[in-house]
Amino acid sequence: MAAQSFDVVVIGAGPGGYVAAIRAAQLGLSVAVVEREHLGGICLNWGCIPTKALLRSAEVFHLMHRAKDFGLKAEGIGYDLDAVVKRSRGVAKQLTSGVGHLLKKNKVTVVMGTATIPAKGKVSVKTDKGTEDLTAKHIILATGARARELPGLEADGDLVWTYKHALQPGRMPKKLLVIGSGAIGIEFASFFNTLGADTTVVEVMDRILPVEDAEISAFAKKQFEKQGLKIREKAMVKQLDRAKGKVTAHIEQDGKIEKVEFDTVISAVGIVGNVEGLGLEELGVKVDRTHVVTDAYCRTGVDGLYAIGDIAGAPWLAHKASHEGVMVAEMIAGQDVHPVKPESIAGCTYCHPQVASVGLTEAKAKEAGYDIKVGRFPFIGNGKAIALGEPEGMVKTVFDAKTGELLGAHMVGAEVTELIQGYVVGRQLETTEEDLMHTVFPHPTLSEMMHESVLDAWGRAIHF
């Protein structure tokens, strides 16, 4: 069979991948997307999405518990397992297939199967017929990435999970390791403790949410505890003794290790890039740790060939696979695209209370050499979030003290991961502490809250 040929061929259909093949096809050029597993990646199908739906319902769970505080009264309170999963997996299935009618409309055609490069512009695609031959001036990698597997802490899908056993789980964990605190370790933590599992986290860094502002883990980490958490900072798992029903975990910390009894583990300790298998080495791409190395415009060097998304590196966001994907495209049409700055990205984690952040912590700001102004601002100082019964939590800017620039913005408290993209805006607007103090923000609203933080900043706060 002769080979199809197109302007531009896409390797993997997640947040990145799709949605370069529809910006491209929007831009008037033939694309074609090739995906081995399910459109909408892991995103749609095992990440972002399905876990929102998990932790909705242990925030209405948890909400009905508290049914009292807002002169309510429910009895008999519970939960099935299989319909909250049933649930979660109903919400993945319907943004798929929206994926698949969006690629439709676009004209973009769809490939399953598996992809190599052989040579540069060629793609080669084994499908369940056989090899389906593509060519391409332009191939976008967008092969995205799995779960880091430590030695000796492989999953098994029985006692010892990946976030794919978690999304499903076959019986509610009684006593809970997560190995792991960055966002998919304390989502599922959250999770499983909400619905009544005791769990325990366990953190190599001296603190949880280690990417997140030191004052914002400090915060959560206390709510955590709080709802019953149990947290190990500065410890290892070095091994897991598995047995039937069971599994001992030997902890370190502080130079001595403990063995403490569990009857499930999440392992959470990262991610690789899908780099394997490809062909990349032979067409002389750089690989580094597992990722992709790209310029500030994905491009990697061999000509016609781009990489976006986790493949390419931090921060490994779907949000961020998709503005890259975008840029891409535009870039291939002869649009005049500016760069994709990290910085600029905001990290959002669902646990309960939520934790948001974009641009630089405090310490990060300092050691860049700025001269700072820190603003906080508490959620106990706020109508609304005492209206509707969230009282906890914390809104925290830093600003660049000579010039007013906002250079970092950190929350932690109910529905941050909404409000973060205030500020979001306002960086990419290149907005001082003037403008955000001469903003009216809406009463009564969290979002006010981000207004007293900027006030702060300068001891102009009100309402604290």
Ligand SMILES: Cc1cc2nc3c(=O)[nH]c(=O)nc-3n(C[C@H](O)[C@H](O)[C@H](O)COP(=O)(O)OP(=O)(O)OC[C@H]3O[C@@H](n4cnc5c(N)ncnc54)[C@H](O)[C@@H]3O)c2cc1C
Given for the second form:
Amino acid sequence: MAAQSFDVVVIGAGPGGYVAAIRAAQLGLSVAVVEREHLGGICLNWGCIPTKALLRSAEVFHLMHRAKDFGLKAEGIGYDLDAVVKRSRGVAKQLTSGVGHLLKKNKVTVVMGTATIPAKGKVSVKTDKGTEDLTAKHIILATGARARELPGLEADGDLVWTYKHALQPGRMPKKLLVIGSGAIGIEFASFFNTLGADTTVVEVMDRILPVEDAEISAFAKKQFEKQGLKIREKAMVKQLDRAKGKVTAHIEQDGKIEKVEFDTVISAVGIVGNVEGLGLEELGVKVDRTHVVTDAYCRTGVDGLYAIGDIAGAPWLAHKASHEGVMVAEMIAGQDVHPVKPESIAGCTYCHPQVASVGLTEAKAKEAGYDIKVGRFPFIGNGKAIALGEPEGMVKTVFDAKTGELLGAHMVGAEVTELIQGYVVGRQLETTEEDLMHTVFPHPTLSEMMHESVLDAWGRAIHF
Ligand SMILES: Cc1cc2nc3c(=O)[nH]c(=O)nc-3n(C[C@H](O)[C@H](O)[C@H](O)COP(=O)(O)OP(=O)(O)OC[C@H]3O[C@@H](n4cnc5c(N)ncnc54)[C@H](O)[C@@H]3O)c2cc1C
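Form predicted on its own already given; the form predicted in complex with the named molecule follows:
In what comes next, the whole complex appears, and the chain from above leads the way.
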């Protein structure tokens, strides 16, 4: 059979790939997307969406326990883990079938199978029915990433889990060890701890959520500990001894090794890019530590071959993948595009309390040589936070003292993952403290704290 020809073939239908495919099709290009497992990628099937569905169940459960605080009665509070997981899988399914409809509506050809690139401009797909050959003027690599496995700490699906196992647990852990306190580790720790698992988080760095501002990490840690989460920083899991129904973890801290027993371990020690088996080496594509090396426009250096999303490196976030997908599609269609700026991409962690940030931390701003002004505002000074029964949290802003440029914003507390976008827009519009001070924030909202934090940087906060 003659090879089918397209302007663009996208490999991988995650939030990078499917968005690139839709945008390219909108711009009049003929597009195919190849997917080996399921439309929507990790994000919709095993990442962003199903975790948020689980965390929502945990949040409601937590609030039910607090019913009395709100003058309500709730008796016999409990949960059915299978039903919680079923809801999460249902939400994921609803969204992935939505992606199928969107691709169809935009006339994108979907080829289910595993793609390789035998030569420039050619994609070979192993499908259930045999091999399908495609030719493409442009190929976009969007094959994503998978969980990193450390030697000796590998997941087995029974005692030691990756995020995939943790998203569909066959049982509720009683004594849980989470290795790694990045967003994924902390979200699972928060979920299982809220449902009653005796949970310990081990982090090799000197603080949890190590990419966040140090003050935010410390604030979050205090809140987590109040909820009973055990946190061990500057600690390393060196070994896991697996026996029937239990794992003994060898945890190194302060030069000593302690052996602690758990019934479940979640390994959340980062991700590695899906770079294997694609033929990248033969094409001369540069790969550095499992990620394809690209320029600011996602070009790989091989004519007509681009890499976007997780396979192209940090930050490993769905919105970064999608934005790169749009940029590349528009560039291929001949439009003027702007590179995605990593420092303007917000990171959100949907634990309880939530954490969200964009731009430089206070330490990084100082390291970069800025003379800075820092503003802070606590949730306890905000009417809406108190009315919601969520008085624990803070908003922190970092400005360039000379120009007033908003360098970074950092938040911990209720709904901050929704609030952060206000600062992201501000940074995109190159806002200064003056613009933000002159902006009128609706009352009563949590967003008023974003205003107050800016005012505080100049010693003008009203409510604290
Ligand atoms: C537990 C968890 C929670 C997360 N939560 C968030 C969050 O809240 N917010 C956020 O922004 N990010 C979150 N992420 C990260 C987010 O999921 C990723 O950044 C995002 O999915 C990356 O998109 P992508 O398109 O680059 O790759 P992916 O989503 O990984 O998609 C890649 C696709 O390519 C396919 N593929 C791979 N190789 C081939 C091949 N050879 N042929 C055909 N198809 C192939 C794969 O099957 C996959 O479907 C989370 C991740 C995890 C694991």
